[in-house]
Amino acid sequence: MKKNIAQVKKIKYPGFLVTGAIAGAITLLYAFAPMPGKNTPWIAPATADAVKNPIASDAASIEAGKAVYKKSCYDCHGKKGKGDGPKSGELDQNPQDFTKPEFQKQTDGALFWKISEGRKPMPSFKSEITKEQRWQAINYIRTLK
């Protein structure tokens, strides 16, 4: 009985070789994928831009936002929001300066999304502070000009 060529060349590969090949391919993809860097703009998705702040920007919410800011933002962004907080020098890149016009032009929804999601070196605050506190912090940040 003759064996056809496909049967002769059929080779079984151990699972670890296949797994290693897949891992290697993924590593190569990440090695050549563009990563956010110091000069990469951080743009929130359009869906975030459309979200409106449900917390009125009044004295009470601004004061509550200031307390959130002091606890969660001050160390990196500084007392006046200029990105010069006591821990800013430890970071690979400078924290955002909240007083710049280009920062203040962003929608509340975009800021809420960024605070929620984070991007290195800034952590996500989704589980650190409540939604209400994030909106209040935005109301306070709007006063830093």
Given for the second form:
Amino acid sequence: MKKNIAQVKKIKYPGFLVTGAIAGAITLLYAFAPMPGKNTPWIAPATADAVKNPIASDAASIEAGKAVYKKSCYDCHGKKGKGDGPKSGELDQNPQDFTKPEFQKQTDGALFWKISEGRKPMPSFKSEITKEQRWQAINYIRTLK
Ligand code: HEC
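Moving from the form predicted alone, what structure would you give for the form predicted in complex with heme C (HEC)?
The complete assembly is shown below, putting the previous chain first.
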């Protein structure tokens, strides 16, 4: 019997080939996803600026903030806050550089809001650490410029 075009085109692809092709396409998409450092600006709401730091920036609070930082922030933000912690390479967003004037010119209230809320891959610290610990961490971050 003579085969017509329609019959020839009706080739069945085995399921694993189709799954493989889809998985391959997804892998490629991830491989070409934007590289770290291409963050869209992260701006705290104006209401956050009005919130004042209730913890005095003295030696004791800076020391306490350093301990918080070492435990909860260091992995991503790095020893000097340059965004080069041991985990920073795995993040799809750059953790920023705390030593830059553009960073340091933000109010304590804005930093408090960002630390509390988080933004992927930075976690929210609202229930991770106390408010006091967040303010102490800010007092410490202020010494990194
Ligand atoms: C899992 C990694 C990770 C951990 C842990 C982490 N951060 Fe972050 N952080 C990031 C990333 C990534 C960004 C940038 C987010 C963005 O721009 O979208 C960021 C941004 C910030 C910002 C805002 C930077 C800016 O330019 O305004 C502050 C402030 C901050 N982190 C403080 C902290 C503090 C304090 C801790 C610890 C209590 C902490 N972070 C823990 C990853 C992390």
